[in-house]
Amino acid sequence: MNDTSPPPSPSSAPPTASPTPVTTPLQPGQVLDGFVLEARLHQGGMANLWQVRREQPLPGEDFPLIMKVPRIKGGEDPASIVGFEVEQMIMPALKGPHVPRFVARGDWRRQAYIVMERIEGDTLRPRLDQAPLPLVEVVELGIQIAHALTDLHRQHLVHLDIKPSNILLRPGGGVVLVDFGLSRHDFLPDLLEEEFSLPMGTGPYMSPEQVQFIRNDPRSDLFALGVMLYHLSTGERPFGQPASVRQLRRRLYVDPIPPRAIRPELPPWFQEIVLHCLEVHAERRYQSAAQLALDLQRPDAVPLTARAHKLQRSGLVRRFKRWFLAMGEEPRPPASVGAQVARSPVIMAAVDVQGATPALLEELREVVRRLMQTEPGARLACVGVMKTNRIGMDELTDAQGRSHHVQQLIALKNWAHPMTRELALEDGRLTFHVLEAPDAADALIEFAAKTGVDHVVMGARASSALRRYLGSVSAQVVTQCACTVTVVREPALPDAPGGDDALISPSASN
């Protein structure tokens, strides 16, 4: 929507980065640019929040409204004023279920404000007082926040102030991210970087690269989420409550106490995920929020490294070495938020290890290998479906007593082994998943949607009249998946007769 305040006249100077608006105290019942101030909901150090409504409701605007107004009395931190300007620029550019709907913004020359959707729900902040929380609750919160960050990063924005008080929990489920005053958008001016040269963020949650003045890396938000997962699961902050830049820099060389040293009952896979998020170098963290969400949803497939088994901090010698290296280290920022997201897709290889021919399996592996070779930051999930009965009991083992599930998992790993060895994918970029479901297409589509898959690669067997009539698994995935789908077919034999398959190339994408 457009601003409700009138545009400046041609002779008016544009607002400066540190404006000085003319303000008067706002009162309940006051009308401001067509919005009636009903009640002040919150008085913070930087802004007040007002419950408002339109004097003349607009068609389709059937949600409650809230107005955010900066507190300006003189003597404020200039960064808080510039941060409000940043939020005014960014809010209209965002959309989706994980951000409040933008409604209007006010001119700084009269009264600055932002009107947006009011989210009925509490922030995550009170849950910190209840920490440590049950693991299942921590993991579910982590999944929801990771999905919200995936959506935000795909809109070319890194939040840079992810913390419990900036995460709202919808009563019906899902999370909403708020307070974009420190955020960085690829396509908007970064006023904070232009005007200030100090690290900006909230001390306990700031990433090492933020401390080193990098403001365009979406992996910074994953570090902050790792801090929250640590705190919610252990009741303690991994890096304390730093109050100076010197204390902030300690996270460049002092690693946190491993979570299992505080709560031994936490499983190794959870510590693996948390410490993966808290790596000092962004290149060693999860490369995207979607990759993190995948591990949180499928912990049984998380590859365990030395991180999972640590029970104490690194020794003094290693700490000194890290300190020495950090003294002159220059972080390598991505070209942009969008560039980092684009180079870190989640690729799903849907492999029918039991029904596909050797030639089709080989062709599928070659296509996946080429994709992984050209996407060094990609994560590969190899997925198979074990069909189950809709009604009745399933045979879980074969005649020799071997688990069907385990046998299919082994077959998946055998299929990927040549590619794994060639591309050295053992570093957490590769996971295996066997889904149990009565309908293979539905299972694959659901997995892709829930885990934020960017690209599905799957094989399709030779066509037949029956399969064309009933519809194939690959056809259903192509038509119903929201992401890119590449369908791989067997190479046609030179003397093969003509037919439907003769008109189909070895691979095709939607």
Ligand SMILES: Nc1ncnc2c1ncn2[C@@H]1O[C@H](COP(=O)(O)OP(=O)(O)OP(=O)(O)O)[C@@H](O)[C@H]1O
Given for the second form:
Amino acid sequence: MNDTSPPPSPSSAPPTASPTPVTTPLQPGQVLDGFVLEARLHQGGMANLWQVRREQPLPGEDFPLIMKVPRIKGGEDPASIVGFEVEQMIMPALKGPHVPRFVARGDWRRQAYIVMERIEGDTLRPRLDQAPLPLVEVVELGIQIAHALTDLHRQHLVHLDIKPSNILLRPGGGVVLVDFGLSRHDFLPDLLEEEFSLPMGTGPYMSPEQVQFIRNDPRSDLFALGVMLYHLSTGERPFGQPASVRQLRRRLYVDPIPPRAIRPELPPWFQEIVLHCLEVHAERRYQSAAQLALDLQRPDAVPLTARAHKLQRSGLVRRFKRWFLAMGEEPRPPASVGAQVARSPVIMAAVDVQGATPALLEELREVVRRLMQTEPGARLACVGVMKTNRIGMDELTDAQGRSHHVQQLIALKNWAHPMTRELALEDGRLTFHVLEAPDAADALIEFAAKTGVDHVVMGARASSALRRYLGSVSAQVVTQCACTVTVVREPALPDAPGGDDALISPSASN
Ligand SMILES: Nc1ncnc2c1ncn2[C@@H]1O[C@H](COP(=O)(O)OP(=O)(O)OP(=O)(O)O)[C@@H](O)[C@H]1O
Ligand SMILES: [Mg+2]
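Previous: the form predicted alone; requested now: the form predicted together with the named molecule:
Below: every chain and molecule of the assembly, starting with the one above.
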């Protein structure tokens, strides 16, 4: 049947008093609220996807459209109907390159649907059948997905159904996340929590806290990403394919076979990352997607713990202990997605171990120490830049034959040492990076942008004469970094602040 009602407003169906329900099933050629249904692209368990176009194109809307229509046959799980309502509510609240652009939604009294941008490119699902994939590909996918999660978590959303079929790969690179039917947004009502008391998610990917009804922890998405990294790199699922709540609960006390026991060629740093994502307690996982992306991008800097070297799952005694503890234990969820994001920033300390005076280095450490103390979920990346005129053309060793790079790394570690123990930063919360680049400011700005740094702490050259002569790295970072930058000066200034100090007052933040 063709429906020829007038086109709706761009963002919602017409608010008529008693809309006439549309006769189903929908057919190719049918017009629904001004959208022409062209072809059915996908018939899923919960929804059908149609390729659509506007009967009267809107100026500026120059991307292909897709319509998602819930499958209502009468006998399905009511949670999937509520899930569709949730998705209709959430999609207009999201933006950016990692979600399809929202276009319109249809009234339930007539025909519920969501029209959104159609993303060209396949989902990650077919690649799963080809697992194990080459490590470089798995790592690259992990980085892209972690970036997408960082973006969504910062928009106060936890996805809660991260899995290959909900991840679209843009042909030009980058990933787009779809299917927000189980998601939770800090500022929107959580209909699923209000109406149901069953754990919601997809069995193989559900985090332990999701199994325990927690729906507002962004670290749940990192667990699901860990499951995917495990599966893509080993060809096996870490927790099988559970079919009951009892089987789902096993992940609270049975740890997965370490990936290197399945594929010994996987490097220890990769196992460290995967098992870090799969920790039962969210507190022991990466605290943010940006922190995970940082490790995937810099394997050399990943601090290896016992996780990296495990070759067997825990023994029966340990398992029993965990099982016993899991019975009485309540997970401690964050107050909200936003609260968890706010308490787990990536802090970058840019330390010029050779150029700065001891007093400045100490002051810098003090500022960083105070920051790390007030942010227990924070991750600290200590970064030094080795100036090279042309990569590969400089002397790699000093007069004693020691590698400059290693010397710099050791100097960074020595600088951080006094606070490492005091703040218990050993367990993956602290990494060291020596960048080799011709321009220090450029290298720091690029590192901060690429690794999603939230806050840069760095020193400023003590004398304004020196800054005039050598240029001010900190001023450049302050003006070009998108994140907060704190510039630390030596406690006793040898010269009074002059005109060129405008941007680099003591501990100035932007
Ligand atoms: N915006 C989009 N652009 C292109 N393809 C999409 C888009 N949204 C969804 N798809 C495709 O449709 C499939 C199903 O979409 P979605 O996951 O939102 O629905 P679902 O309710 O989970 O359906 P299913 O039960 O099949 O998983 C996706 O796996 C993807 O292949
Ligand atoms: Mg889906």
